[in-house]
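In the form predicted on its own, a lone chain appears below as structure tokens.
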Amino acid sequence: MAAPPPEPARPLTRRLLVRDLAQVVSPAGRGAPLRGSQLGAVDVVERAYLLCEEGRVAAVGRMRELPDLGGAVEELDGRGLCAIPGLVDCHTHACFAGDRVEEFALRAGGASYEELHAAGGGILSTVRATRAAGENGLLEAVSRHRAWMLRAGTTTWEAKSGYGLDRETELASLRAIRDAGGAATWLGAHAVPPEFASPDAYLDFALEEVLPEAAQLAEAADVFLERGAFDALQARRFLTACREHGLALRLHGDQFTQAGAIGLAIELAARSVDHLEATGDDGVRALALSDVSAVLLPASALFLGRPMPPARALVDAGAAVALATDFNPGSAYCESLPLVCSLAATQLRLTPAEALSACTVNAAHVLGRAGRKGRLAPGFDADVVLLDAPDWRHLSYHLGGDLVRGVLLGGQQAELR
């Protein structure tokens, strides 16, 4: 597996005081990831500073109690703001050309995803455009869309390949997501070119002459398993042989049935499991048991008219649950983590505290990140978002709301296009 990529080298200001905040918010304690209870609490410090050294968080405290920092600090005024972790989005599809919003308006006009799909068009119709693009395209797209997410405030991403779906334009895109700064998953079970007669001959392709490659730029791998895609014995024979290469392991599950996906997820500890918008009791009860985490994402059911993911039943019962985008052309075009926590309060019954945590730090750890990203406290990452609001709650109850006032990546401005 390839190692975790180094954050992108930028020149580190010594010290950076956040002075005057209206409010520093972080998820309480530091363990990861949070479960039940815990995944409501949250650190709250009114009349606030924040300061950053060398690229970490060094303090958080009340303004009276700032002591004397002494020598060179860089300051930014912090007056009207709320300071809160960088968000993580830990599963989108950032790496694709094209749009389909020819699509869009036929789905709008009564089509279903499944019959676009059968019909030749979803995800083969972005793989078209996608192999296309060429290396420099794909960098260039995928450096686009990270402009988004930035200017949202996600500082974490993670985005998949799967729109190349064969050799040269799937280690392109591994390889333009690496550069671009994302951690990067091999999708490589995201659906059937065309050129391949069967699920089974694609993958003998996949496993043979993509993996080796492949698992020298990605961190994961992920299947789609689902009707119409890949079944559960085909996902096993390909996570199986990408955990044989060091790969961590993500599934696509019970988007639209429920074919196994949490059973399998379970069975070869996968890191996650994916979407989950037709999972039952019994998968919920199953994944509260179990060490994978559920990354629930809402806009792609809102996106689809589907039904939303059982959040406030997995939470319930101790499942460690993550909030992602599901960026992606065909049925989550939306890069607003913020606007994903609206969705988290408004749809799926988590408080905005709930929405915090499982978009910074488990998130984070479904990354293998909680260890130095998803929380402001003392030695993780200066990766902050400065919200533009009297209260840090504001980031779930304005719906779509221009919210980020700036970002810091490592203790700098961030610039944001």
Given for the second form:
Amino acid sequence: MAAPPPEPARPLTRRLLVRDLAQVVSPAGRGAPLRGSQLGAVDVVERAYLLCEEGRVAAVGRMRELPDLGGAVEELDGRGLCAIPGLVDCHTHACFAGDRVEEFALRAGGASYEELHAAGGGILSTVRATRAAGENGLLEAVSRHRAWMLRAGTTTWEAKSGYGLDRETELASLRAIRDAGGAATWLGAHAVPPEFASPDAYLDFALEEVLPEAAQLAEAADVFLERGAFDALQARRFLTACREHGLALRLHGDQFTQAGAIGLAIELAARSVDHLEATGDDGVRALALSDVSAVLLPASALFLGRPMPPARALVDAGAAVALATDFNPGSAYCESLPLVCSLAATQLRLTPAEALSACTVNAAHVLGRAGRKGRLAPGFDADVVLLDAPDWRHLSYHLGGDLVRGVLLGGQQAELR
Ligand code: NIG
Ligand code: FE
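For the form predicted together with N-(iminomethyl)-L-glutamic acid instead of the form predicted on its own, what are the coordinates?
So here's everything in the complex, that chain up top.
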């Protein structure tokens, strides 16, 4: 057999020029998180180019000012496309096996999410499927979900464990998330599995037997603080122990009831409190005065037919607001941040610019990645979404539209499946 041809010499600098773009758009400035009127400030360059070098954004400018680049540059035709930063999904439960289509059909017929949970369905039915999947099955599932997210323009993502709730499956979940390229969060306190008689008995086990290794795999810990799950005392115990092991803290809070999540998040200097569909004026004021981000999940509120979170009030009061999908099989079977941006405009009264910043810069801040992710500015990672639209605001405007024409990851075209 003939020897393969020699590899072409690799250029010294790996460069990609996306030329003739209709627009290149990025949240303004370099700080994070963006609050108040800053959230809606975006830079828009019309008839533009975007130059990537060695995986980073090297320059953005107008085509007519494109300098002579010299040397080898790969080119991509951007005609008819708008470039926005790769989207950042800071709250998903992408590590699960099976689905809950049966439950979905029951809910469509009138059953409530909380009733199904209390009857041993809901989260616990996904726990049964996830425990049965095995480590390879879990990696396959996360990789499949990751491909869906990428197809929708998500280039940086977080995913939580929380459907194992035993030592082996929780640790396998965190490994699968990490191996698939996600930021792993240990949702060690999601529900009480059937083999434990009480939340405290389960927490004794989780903190003793799982936390030490989970802390080596995860970046953050999360708890479902809610009636029927864990109360504020149990959440404090769980989060305090996790913080001692070096994990950043997140909370699922105020989804159905106000049960003390915001106060606890502020007391423990958590990164975020997520959901907030039941949050009132006091919670809005407290968050606005704090460094805790408010992560809003309108796809989940829509999917469960719940009230929307007070997004406008939070932004106007100066809270650090991020948007995410909450992608999971029960309360938000939706991996699309573009759809979330549409819901932000139509249900949360956020402008397209506010929505874009909330699921790029501010979401990157929640994940501790705002120095590299969430902007198309020199020095940031060249993670880019190319939208098939004449104006970038179609991201919010085109409800459920098929807008993502291409994705760059670190300056290289990603394969979309
Ligand atoms: O964020 N509320 C708790 N956890 C998830 C739902 C998980 C599920 O239903 O499987 C959420 O909505
Ligand atoms: Fe969630």
